[in-house]
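Given next, in structure tokens, is a single chain: the form predicted on its own.
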Amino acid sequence: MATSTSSKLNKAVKQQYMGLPQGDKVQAMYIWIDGSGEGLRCKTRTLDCEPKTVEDLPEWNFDGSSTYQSEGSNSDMYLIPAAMFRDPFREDPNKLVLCEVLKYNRKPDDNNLRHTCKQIMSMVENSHPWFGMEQEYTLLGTDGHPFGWPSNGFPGPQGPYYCGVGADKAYGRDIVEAHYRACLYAGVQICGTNAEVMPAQWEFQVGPCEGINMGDHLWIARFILHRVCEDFGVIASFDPKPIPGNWNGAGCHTNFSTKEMREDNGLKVIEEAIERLAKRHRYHIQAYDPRGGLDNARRLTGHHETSNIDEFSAGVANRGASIRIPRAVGQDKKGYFEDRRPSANCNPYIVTESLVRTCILKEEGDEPTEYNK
């Protein structure tokens, strides 16, 4: 299996040197997406003294210039401070600290979502809407081959892997529990994790988390995924159909919930913000996915476990439909509903927007309303 060079450096040298005290000084590795939509990059400063809330964090800057995000002649961007996590890998009082990007002239950059949904989701703060993302994630070697399949061929057909259990059965256990503890540990609200159906695929839950946090929660359970991997000499893709044929992709379903939704006959709110989904289903598949829908129609076929992309579709316990209602909200006339079209590398800010534009808002039409800031 091919692994990266670096995971064979010796971790106990290393350790030797991450025992070393550090005085009062903190490091915090400032995260931020680049100008792929999907890509994460990190750059760590010190600080004088440990900063207890976001606020306490200094503006930076980086070269955009080098993360498709400006123009060499004018390559100056900013990162603005959003949240703050425990480190990890470098343990307290160190953080990990996941930023907005602004332009030179100050203004959001164009894969800064975060931003236009900060604003949204402060809009209906009284409805208090709450999310869970289900992150597929596929596991390959540094030469792009699973992780665990034959060299030159294919692991037997899917149906002993989901939830599996031995050497056999599911490739990769230790990278799974390593990122789950680290999450743990940096105060990521992960509710959970499982082997998925194609072996060498695996999924993690993070939420429920209300409005911004979704997103914010997700993009550095992400983020420590990939720290994890780069340890193992491993690759984490998000790709949503990195095997094409009898393979399931891989998706981001997000649950979604508001204030009403949960209370005493909430299914009806529930049925209502379906309504609106079904008229809307173009936009939001432009929005689930990074490339406006092209990444999903590769998944999205109406097989293994998905629904087709050109139809919309919902039912109580159908994993085959666009929209599922589990089967317990349905016998408690109240809870969530289950949206299945995101892809594995959506970005959760757009998301999680266009649902409270849709079922909350009430928005329709293919594009989103602007409103005044």
Second form
Amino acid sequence: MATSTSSKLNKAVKQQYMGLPQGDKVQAMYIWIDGSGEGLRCKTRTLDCEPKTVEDLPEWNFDGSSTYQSEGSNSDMYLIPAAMFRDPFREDPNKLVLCEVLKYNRKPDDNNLRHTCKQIMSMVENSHPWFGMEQEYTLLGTDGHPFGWPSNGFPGPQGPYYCGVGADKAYGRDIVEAHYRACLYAGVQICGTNAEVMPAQWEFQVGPCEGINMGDHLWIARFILHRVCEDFGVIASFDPKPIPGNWNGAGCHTNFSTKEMREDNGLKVIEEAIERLAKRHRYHIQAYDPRGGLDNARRLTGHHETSNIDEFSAGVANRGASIRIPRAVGQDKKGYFEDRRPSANCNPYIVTESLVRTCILKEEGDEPTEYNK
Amino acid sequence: MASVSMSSRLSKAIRQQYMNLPQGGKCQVTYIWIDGTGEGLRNKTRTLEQEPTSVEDIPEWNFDGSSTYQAEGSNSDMYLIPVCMFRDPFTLDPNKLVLCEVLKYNRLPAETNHRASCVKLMEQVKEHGIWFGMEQEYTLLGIDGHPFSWPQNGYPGPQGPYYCGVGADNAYGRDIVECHYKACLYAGVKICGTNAEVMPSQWEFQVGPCEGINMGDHLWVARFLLHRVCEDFGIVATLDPKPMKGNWNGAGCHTNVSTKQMRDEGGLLYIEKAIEKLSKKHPEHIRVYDPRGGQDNMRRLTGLHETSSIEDFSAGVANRGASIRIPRQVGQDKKGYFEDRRPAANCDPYSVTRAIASTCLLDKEEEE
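Now show me the form predicted in complex with its partner chain; what you just gave was the form predicted on its own.
Now the complete complex, all chains and molecules, led by this one.
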């Protein structure tokens, strides 16, 4: 059976309990990225009154030896609240809190890429960098096979599924609808959804977000997706190439613009930025998946609307290129561009940071520059 | 579905119709007590003519102790003495849940009534302002006895991704956790958090900070609520300290402790003194940290899976393999609390808190 046992527990019973009043008490669910750089963890605490801003939330800690993040003999790690959202599962006044992780010595955990991203973003505030990220993902049953696919086989080849409608084209739309609504409730800047080329594959877009917000909003959107799928009893995978062969991979195309690019004749600035990116392909590929490029190697083949991982290319309306300039931008001579290289399981903090380093701070070479704090 | 009870499949819509009926001024009070096993909870309900405003308004009652492993049939009446009242999250206001102490026919405390001596001790050490927080771990089982949602004739992938996990492949049975949390908040139980645990289908909730006798009261009622919520869903919560043999975590009830002195500036000194005292009484504590004099904990405290070995006492900052762990924050602030990681999930919190308070706070002359 493709859905989990948990999802078959009686929801009418659940609803009775979830409807109970809770007085002044507030449940705050702290969320963090674990030692894999991709996994999300969460735990909840009761607060005595509703926090109005993230500053009202206390620091916390957790057992890092159970999340691939520390040794048992020295396992305490710190959770520092970074961004607060409404909780679409427990509803108001309860909160979801995205946190940064610090090690026992209060230095950022190895997978805490938010820390440096925040520093870099604060250096370029005046450029007002905006991002929009297109998160692709695949729905799987608890057996690991894509949800809705025949048990021991494959659906018909790709063609009718992208933005499709109908039970023979769209697999699992309930999850997409529920996730969209949950994100809107939570305050996540979700701006759209569509069915993707491979059946059981979907996409949502988050943005436009300025600076550090891009990473924050995308991580919470991912958490909400996992949690919604858990409720339905299926699994969302961000693997960049879940099915080998003639099936699309999953990316996280990243749209980017600065104030200058959005103003008249911004196209010139866009083209300059792309030239810089062309000279730094290896640095970006390293930053665009959690395994320094190994994950993307399965996806960026040059086929299935991807560019080849070994070469950099750019072009107007070209989905086979590393960078695509939308046709409308080519016409208006201003706007934004789309970096199609990041994989679906990328860390948005380092993706956005690397674009800022190369395009605004004009860095060169394979290593990021160290700036004095 | 094989793993949930038949009861849970009865129509909840029909149930709701009846539960919506007004009850006039009458009030239903459910009396809860610990049975002869020292682990099991029992309950029965009576109607009162009006809503009790405090526990003093609730009358004594009695029950048949020969049916709860607590008395002989020839002399089976036992007394229920209300001690702590909560709102009822199942039948809702104005109805109540009331935790009771059990007295034998001669009005002496029943064998498994450890509250009686705990209350006396807490009164004795009142001026120290001792606070507790207990981390109750438990495992969800289907009615077939296998952990809930585990594959029928096998095991899930090894431990690693489940602790605080999210997603249908990592979190098994979150509905129970969510409902239990809300039920506790409604009832007035001092629940302060929840998280998924290291073994799949294992969860934890924390109750506290509670002063003195309140710790035991709130934890026992929280346990009752857990069993009752699971019953509604048709699955079972077990507090067994080692439900699955092999490379699977056990279930404990880590107990966090502080006194006024420990919470004040320079409190670390008092924490270290307390740990020194505890180190000299390891076997005495182990004996009361599960309902079988240490037998249950022997299966859990192996020195592996984030436990200390049952044979030795140890303490350390941020060390989850020690008997006592001093949180890193406390080590830095030089004040706060410490965590005793030895109690088993099925411990009696009255026995645990009494032993800790007694060892740490009574002078040698005062101890029995």
